[in-house]
Structures are given as C-alpha cells and as structure tokens.
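In structure tokens, one chain follows: the form predicted on its own.
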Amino acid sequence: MDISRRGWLGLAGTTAAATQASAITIRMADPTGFAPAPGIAHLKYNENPLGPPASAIQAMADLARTSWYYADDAEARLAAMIGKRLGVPASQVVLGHGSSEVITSAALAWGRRGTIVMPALQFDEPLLYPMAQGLSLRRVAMAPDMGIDLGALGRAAAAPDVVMIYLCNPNNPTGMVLPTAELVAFARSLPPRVTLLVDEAYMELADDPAARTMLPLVASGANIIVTRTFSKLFGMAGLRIGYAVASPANAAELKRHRLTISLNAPGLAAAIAAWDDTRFQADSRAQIIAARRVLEAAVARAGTVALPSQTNFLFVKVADANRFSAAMAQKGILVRGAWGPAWPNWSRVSTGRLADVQRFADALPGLVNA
C-alpha cells in the first residue's frame, strides 16, 4: 500500500504537503517502468522516494523544448550557485555525474602518482574502474566499534608511496559519523603530499552538518577534496549530478581527469531549480530522519542492534545477512545482503516510503534470526 506525501509530512511534523504534491504524484504514478514494481518495498540503494521537488520537475519539463543544446552554460551556472553558498569561487567547484564520477576522477589522477588508502568497510564502487586500470589501493582495518580508525589511517599515510586518503563521512554502509574535532586534527596531521578526499554524500542528513563538514578547511586552502551529491537530500539519484569542492590546484586536476565531456541537461536543470528550494530540502531531511527513527524503533523491538546512523539507512545486525536479504525479498522487501565476507551478520536497510519502512519493521522480528 502506498502512502501520500501528506502522510509523510504528518509524520515529520511539517505542513508543506500541498506545495510539493505534484512532485510526489509524478514520482508515485511513474508510467516509465523505472521505479520498482508495484508491491515491492525498495529499501536497498539509499534512494529518496520523495523524488525531486516540484520546482525541479517543472525545470526538466521546460528543458525538453531545448534539450538538443549541450549544457555547458548550465554547468557554469550551477557551479557558481554552489560556490556562492559554500564560500568558494566557482572555479573550485567540479561537477560530475554524481559524486561517484568525481571520486573516480580523483582516483585516476592521484592513483597515477602512488597509493590510495581507505577504510576496509566503505563505499568503494567509484574505485572499481581505477582499480581495473592498475590503481594501487590499500585498505585499513576498522576500529573495534566498526567506525573509521583515523589512527590506523594516519599510520598508513606515513608510507612514502601514499598520495591520498579516501573516506566517507558519514560512512556508507555503517552510517556512522566521525567526531569533527578528531577529523580536523587528522586532516591537519597528514603529510603535505597526501590529499584527503572526504565523500560527504550523506552530510546534509547528519546532525548539525554545518559544524561537521570539512568545507571550511577546503575554503581555507587545505589539501582536502569534499564531494557531495544531489542524489540523497534532493531525491535525484537517477539524474546523476554531484560535485566536489577543492583547492584551485586540486580542482584543476579533477577537471583534467573528468570522464565525460558534458553533463546531462535534465539533471542540471533539476539541480539548478532545487538548489535554492530550501523548503523542499527541509521537508526531505525531516521525513528521512522520521523514517530512520521508525527503523531504529523496529530494530530495538526485534531485539537486535544497528550502528548509530547519521544517514538515510541503518546497518542492522542479523544472524546471516545474505539469508536475511533473501527472506525479506520473499516478502517483496529489498535490502542489502552482506557487504563482504568480513561482515556476514550486517545488512543495510534504507529509509523509504513510510508504508515500505513499516513493512520492513513488521517483518524484522520474524526474520532477524533467519
């Protein structure tokens, strides 16, 4: 059973349903076949089921009349908008097909010089292509609580071949966020030859994101690259727009290694329209957090645990993640299986439409020990 946007907003304690109703109507009706089949609870890929705001959908519709033009001017416009809000020149903003493309570009560029180090339990798909090209990648064990071990990363960075540390904050798939003071101290302790790449794809969903982000260090000239995306808060995963903010030299290097000539015009149009749609952003954040609380309560009732999350997903402890995922799929609920052989008892479940989240909550007690 589906749920209306108004129902979501009631849960989140907001009152802006009417202003965004057209966005969710289009998303739910979806005649294109891109959305999950009816009856499937898609809680697998950390998508935002609210979809883009109505302003973005209107911008994409308007664009259809002129979509035969390349979108270079729109790229410059979006970079300027991002730079203005984040306090850096537009030249220090690097756009990509999602933040994943920018991370891939960084791995290709820095990987030519030496080794990239990352935590063992972390999103690594943007590195698959660079690895196929011979990237030297070193993984560092997690802390006992499954958090990122900054001390171990710092020791790894001392090796003379290391040129970049790549980490996600908040982390994917754990959902955990690093203490800000510790991360800042870590960044300042790195040798000058080591660039710190921090993927903040989920930062806008964290508690007090302005206090946690590494963007101020980038603006001050630090050797740090921060990547972000329109996929999560803005509900545009399928439109593939992301960006990096970096020093002038690092931004220039990223642009030299960008994989595409031009970004897609509909995604750019939607991103430009949504960037200043602060009412939608507030609604989106509130609803994601409300759904996360439903998941957290369900985990507690089921007698298991989840890692403390600052994202739109939970990393939930189960008897066997692959069996758990298969059993949930039998009920039409899609969640992640084991991230890898080292973590067979942890399954990642995303927030989604409230009805879908509730289906997971209802099924969890009977399947947690599957």
Second form
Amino acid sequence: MDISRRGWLGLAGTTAAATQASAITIRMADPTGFAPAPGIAHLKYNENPLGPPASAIQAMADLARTSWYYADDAEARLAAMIGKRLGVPASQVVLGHGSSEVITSAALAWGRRGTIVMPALQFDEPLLYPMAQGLSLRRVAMAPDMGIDLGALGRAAAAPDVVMIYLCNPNNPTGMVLPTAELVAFARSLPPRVTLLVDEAYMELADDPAARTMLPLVASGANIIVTRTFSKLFGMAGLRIGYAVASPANAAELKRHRLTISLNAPGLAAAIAAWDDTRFQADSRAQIIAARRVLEAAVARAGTVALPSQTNFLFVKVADANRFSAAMAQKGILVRGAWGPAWPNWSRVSTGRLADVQRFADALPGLVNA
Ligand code: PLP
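Take the protein just shown as the form predicted on its own and give its structure as the form predicted in complex with ligand PLP.
Full assembly next; the chain just shown is listed first.
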C-alpha cells in the first residue's frame, strides 16, 4: 500500500474493490480543500506541519474498512494508554473531541454552580458555547509583563460565587509559562470550592515539561483538572482528539457533561499509534523549537520584540497588528491580527513549515511598521 505523507485517505471504492486490500489506493490530498491553497503560508492557528506521524497515517488507513463500528473499545484503549504513561487510572482520563470539548464540558458543568475566572489575555474559544448558554465569566487583568497575574486570580477566587479558575500554561497567545513553584503555591492556596483548570495544550513544547506540569498534583488528589491535546505536538489538529486528567470526582463530573459519542474512529486510531511513537514526538518538538528560533532571530533582526515563548508561536510587537496581518496576507502569509482592543500592536505567528516561516522572516522587516 502506498501511503504519502501529508496524504488524505481516498478509497477507490466499489463493494467488490473494498473486499480486496490490493484495490485500495491512498491519494495525495493537499488539493482537496483540507489544506491551504498552494502558495499560502498558514502561520495562523498554531498547527504542526510535521504531523500526523507515518505510524498514525498507517493506522488510519488500516482502520478505514472497519470504521462502521462505534469506537468505544478504542476509546477505552487510548484512555488506558494515556493513564498508564501519566500515572493515573484510565477512569481519571476523560477523552474529548479535541481538548476544546473537555474544556467546554468543564465550563458547562462548573458554570451551573457559579462563576469562572480567567486571565484577560488568553485563549477562550471553548468557553464561547457555555457563554452563549449563560456562563458567568470574569476576566482578570494581566501582570505588567503580560504574563498571567496569579495574585490577581487569587484575589478574584476569594469571591464566594467563584467555582473555577481557567488558565493556560503555557499561555496562548503570549507563549509564556508560569513559574512552577508559584503555580503550585497558587493551586494550594485556592479555597476548596474552586477547581483549577490548567490547559496544557502546549506543555510538551516547553522547557522541561515534566517539571512544569500540574499532573503530579492531579495524581495526588488535588482539585485540579489538566487538559492536553493531540493537536499540537502530535500534529493532528484536524483529527480532534484531546483529554483531561482529573480526580475521580472531577472526572466523573466531566463525563456527565460530555457530548454523546463525540470521538471519531480515525482520530482514535491515529492517537493510539502516535502515543508510543516517541521518536516522532522528539523530532516534532525539535523541529518546532528550531522554527521558533528562526522566528526569534527574525524578530531581533527586524528591530522589534516578542514575548518569551515556550510554544509553537510567537507574540510579536508591531506598529498595528491588524494592518500588519493584512499586509502579510497580501504576500500570502497568514498571521493573527490584534487579539482584542487592549492589545492593538501584538500579532501572533505560528511555527509552520520551515519554508513558510522563512517567508515570514524575510517579510517582517519591511512590514513591522506597516
Ligand atoms: N487550548 C489552547 C491553549 C489552545 O491554544 C488550543 C488551540 O489552539 C486549544 C486548547 C484547543 O485545542 P484542541 O484542538 O485540542 O481542541
């Protein structure tokens, strides 16, 4: 069977053909509309062009013919694999349609009882649906260096209606990490009624993730939920697999608020294959960090600054982020415009394919003051 990297599954298929393994071909896909048009440098959504790994593509191809089954068994298998590596029973791993689904479930569940607090400059998309359902969300100002202000979050958590703090570590869009000791002390200082949700979507890309993650606190029974994803390190954003690790009680609460049968069989097959593909994971991390270095050097050459990132993106200071992203788009390079009115001159650029990152680096000096 011929499998192309960056390929999409295409089954040439009649029923008769489907009974013969040799009749299956897997075609190249980029022209199918699932990827940006040729010539577009897509540096906008913090994706990872190295993935999915070949092991995952093979697993999806093998799975295609049996995907008429619901994937319950595969779900249990992936939860067990994740739990084994992370040191918790499978029952404490809650899988989701991307980590977004588990974060949304948490917001729906906890939001019924009270207010959720989060930093003002932070990814919030999984909360949009809960907000449409009436979630009470309070945003807290950032520290002067644009990092997450744990002191301010702690003060906000003292209000009796607060039931959850949601924070991203590393944060999106800043890329910054919190000092571990401070985050641990913060977690321990929270009143028992307040659950801490730590979104670690980018943690595998940070320096020394094992020392920074809040997973050991979860394993020790703390009132913390950690979420992770296959969208970043594993390069599977389109396959929509993520998970939470939580105490038995918090995991049960999350499961009660999950969508029904939300996981897809190809995504599960890919995640199961990739989870133990440690060589791919090490390569992926190394290539992302190398691309980030190219971006950092370009920022310095252009005479501007970026926040210190431990992720697959940089938050770069420009004259006007919306004008900057429009000018970049004119050159076929897609980056983020202003995150909101309070941050008009910061643009987020992701580490995509190295050639695309190089195009951004070449264009930056001419457009930074656009
Ligand atoms: N959390 C953060 C901090 C993110 O930046 C993103 C996506 O960019 C997500 C979660 C969502 O990831 P997923 O694809 O797992 O839903």
